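Consider the single chain below, provided in structure tokens and representing the form predicted on its own.
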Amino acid sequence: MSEADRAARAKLRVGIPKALNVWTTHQFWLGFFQSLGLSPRNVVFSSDTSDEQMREFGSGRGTVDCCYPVKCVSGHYGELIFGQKRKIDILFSPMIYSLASFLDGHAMDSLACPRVMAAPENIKAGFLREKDVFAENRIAHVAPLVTLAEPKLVPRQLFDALQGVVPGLGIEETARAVEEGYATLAAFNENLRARSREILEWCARERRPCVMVLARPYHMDPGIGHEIEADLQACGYPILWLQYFPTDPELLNWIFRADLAEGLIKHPFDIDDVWPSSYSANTNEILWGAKVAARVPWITCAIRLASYECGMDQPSFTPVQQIVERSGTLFFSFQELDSTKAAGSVKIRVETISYYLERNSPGIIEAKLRHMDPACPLLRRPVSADLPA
């Protein structure tokens, strides 16, 4: 790379919509662009989804889609185009066809929702309807189809999309940047899983309950998930997101010891016993998270979040509920989340959940412990259902 190309890249500003599957892949894109020589300060993400964001930046540019999280992306696009103090040069909005998942090798595929995958081209249309907003603002709209579940294909996909946009870009350099992206994402995931393990260790040591959230990545967005999990945490119950549940072999072998011994599964990551049609990455992980929530003693409640009329989630509503409830674990669902947060209704439901957690958690912990090996890797001493609370 020439000095001129290096200098030009250092000035490039890339805007990425903080929406949909970017919520669990953002570290990949940060690592990738920084490896190409872009300043971390020049890789910017839009803010959390909000009504204000849509009114100010996305009004009149919406496109037809039954998926509320997809429709919200118009506001993210508008904010990156019109709402930056320093103009961006590239609006990078990847069409993520498949996702790297911790269940890879134990599910049939790791595909993304097709509506979510196609969202960048869908939303782009709203900014081309009257005039080409991107050309008018001298912004390159880059939306490559990316198969993150197939790392060997990703360098060519990103090189073809960014060639001519990133000065002096070469395929070998792109491949190295992709490797850095995966490494950055892996390090981030491991850090969050380590923190989740600390929460579990505290719950096991103090004999305290926690809550598992079963949802898609974009429900971490306060404007999509309405911070329901934050309201529960404010009641004193630690929150675990299934995407960042610790995957230490010793812990997973302890959790699934009985299933492995009985031959119900061959590996802790197997979900064939509950979900044989395992093609969707996020759905697969939700089903696996339900199995974990049903077995871990200190997870006394699982919360299912789903957006209004989500076709991808509907087939799994009943299986997830049955998996959790058959273990005696509490289960609550918010299945029609959209733009409206009925504050009073949510507050009442959170208070109801908190009440049942306080009343039932001790009994749930004791009952689940009776089915577990006393040699728990979360504790230095054997754990028993007979220990005092």
Contents of the next structure:
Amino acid sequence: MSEADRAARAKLRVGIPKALNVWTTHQFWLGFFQSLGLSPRNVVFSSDTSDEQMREFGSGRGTVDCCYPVKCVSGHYGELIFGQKRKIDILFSPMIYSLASFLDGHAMDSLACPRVMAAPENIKAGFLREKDVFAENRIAHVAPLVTLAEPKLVPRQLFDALQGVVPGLGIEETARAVEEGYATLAAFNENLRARSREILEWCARERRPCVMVLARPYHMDPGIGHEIEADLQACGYPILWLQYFPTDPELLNWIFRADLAEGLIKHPFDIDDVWPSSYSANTNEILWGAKVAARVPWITCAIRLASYECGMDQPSFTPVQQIVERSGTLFFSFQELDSTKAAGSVKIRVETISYYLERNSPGIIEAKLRHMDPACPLLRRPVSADLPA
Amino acid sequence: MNISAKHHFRAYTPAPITREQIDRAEILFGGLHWRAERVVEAVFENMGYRARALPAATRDDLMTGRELADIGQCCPTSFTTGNLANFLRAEAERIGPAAVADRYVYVTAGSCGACRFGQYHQSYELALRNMGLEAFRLFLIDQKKPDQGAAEGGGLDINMPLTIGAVWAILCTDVLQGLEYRTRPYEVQAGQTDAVVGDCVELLHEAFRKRPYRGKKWGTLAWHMSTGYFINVLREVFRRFDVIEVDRLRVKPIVKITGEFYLQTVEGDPNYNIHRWLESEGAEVYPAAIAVWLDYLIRCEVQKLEDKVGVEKGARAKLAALRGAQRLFRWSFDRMRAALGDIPFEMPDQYELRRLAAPYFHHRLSGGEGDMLVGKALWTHKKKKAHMICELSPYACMPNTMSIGAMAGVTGKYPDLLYAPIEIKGDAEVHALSRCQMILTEAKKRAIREFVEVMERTGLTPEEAKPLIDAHPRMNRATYRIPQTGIAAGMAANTLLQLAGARGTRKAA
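Switch from the form predicted on its own, shown above, to the form predicted in complex with the partner chain and output its structure.
What follows is the whole complex; the chain from before opens it.
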């Protein structure tokens, strides 16, 4: 790379809509762009989703009626185009076709939702319909199709998309940047999983309940998931997101020991016993999370978040509920989430959940522990259902 | 609280089925148009099974589907779930649930996609649970595996002769449907086309029932590719169409049907009988051939391999083989179309569709019709294959809504493209048809305008054209081909161009 290219890259400013599957892949993109020589300060993410963002930047840009997590991307695009103090040069909106999931190798595929993967094409149309807003603002719209579940294909996908946009880009350099992206993402995920394990260890040690959130990555966005889990946390219940549940083999073998022993599954990551059509990465993980919630003694409640008109969640409503409830674990779902937070009804439901958690958790922990091996890796000494709380 | 490993929730798995059991049972299936379903019944019969297509789905089925499965389904899921459920429920009342589980099995296509199509069976299973019919056996056919072997128990063998027979049944009935829809709007004697089509479907049914056995694997594939057996039957179909007298000077807009697979394919309540409704409103319908969908599925696999060339060992060879298979598939369709005088519409080239759609929709975005939906609209418009595109999309269909959204960019660039995206819920007929009618009114005006322009261009009026046609009686038959010129879309306008060309009065383009 020439000095001129290096200097040009240092000035290059990339805007990424913080929406959809960027919620679990943002570290990949940060690692990738930094490896290419872009300054971290010049990789800008849009804000959390909000009504204000949509009103100010996305209004009139919609092209079709679909779920809110996709619709709201218009607001993210608009904010990156019109709402930056320092203009961006590239609006980078990856069409993530497949995701790198911890279930890879144990599921039939790892695809993203068809709406989610196609969102950039759809949203782009709203900014081209009347005039080319990108050209007018001298912003390159770069939306590569990326198969994150197939790392070998990614360098060429990103090179083809960014060639001519990132000065002096080469394929080998892109391949190194992709490796760096995966490494950064893996380190971030490991860190969060370690923190989840700390929560579980604390719950096991203190015999305290926690709550598992079964939702898509973008429900972490306060404007999509409406921070329902934060309201529950404020009631004193630690929250675990299934995406960051610890995956240490020792712990997973303990959780699924009975299933493995009875030959119902071959590996702790198998979900074939509950979800044979395991094509969708996020759905697969939700189903797996439900299985975990059904077995881990200290997870006494699972809450399901689903957005209005989510066709990916729809077929899994009953299986997820059945998986959780048949174990005696509490299950509450917030379906049909949309742009507005129904604050009043959420408050009432959170109070209800909190009441049930307080009343039932000790019994649930005790009952689930009876079916588990006392040698729990979360504790230095064996656990028993008969131990005093 | 019952939480031993054995009592955790488990997904439905069909009980094994032995050959003896399947001999007692009838295989149920559905989801195609009636012509294809009738001939696929014969394919099963030819393989030694008894099979029955479920009755056409109705609005009652929609309601049952909504009642029995999870909330928020797309309407094809509700229709197909309710269709199966109502059939089984009626049979259970008649012969009892145990006998239903013994006497029927259901076979349906599974998909590798992340869209709900790949998960329809979840809805069927939930409906079965909710009806107390968990013992009923439901089998998935992987639509990408023509030779997936025997289901557990060995009774049902999804092998090459069965799959290739079903594909050939689809190809044959596709071209028949194409000929039918190019004929009926112009028939002089009302009802004659339907009567002939009914006979022809039975003819094809009989031919597929008696299809010779040519081995279990590649032998059967080679035979299907090379044989004149089906071509001869289609020639007989063509001969039977010859009795139909037509008046092609009726000016009608051509409406291309596109959209989600189920809604564009079936003919009945699930799409508000839109094919017949459009014809009753004075249009010629350009139906969506299932073969085009199969061709698209092959393209999707080709594209996956294209991405792997240079990265994965052996990808180049696999790609060459698959491209070859695709060419053979298209050649087989063209052979069948030729047997019907090349009158049915041709299959658009998948790679041309991809090129046309590229500025608006990435070709690798899968689910639904993906970029093909955009490509077909542009192909139809640019090549003057139809005056209007009627796109049938289920309410809440995930992939189709995305393609429709991308169409906003297309209609922005081609404002004269008449595009009617109709969102179908199954129970909002008046709303959907009135939307379609608004665009159809404009399409009718265009068809008339186009006809007038061709009159001026050729110097021929309908009054002058009629005696010319009468002087060539072949032109009054359904089997006479009026080529699509690319100058005009409508049948009447192209007929004038044909006459003018023959008479030498056609003016320069």
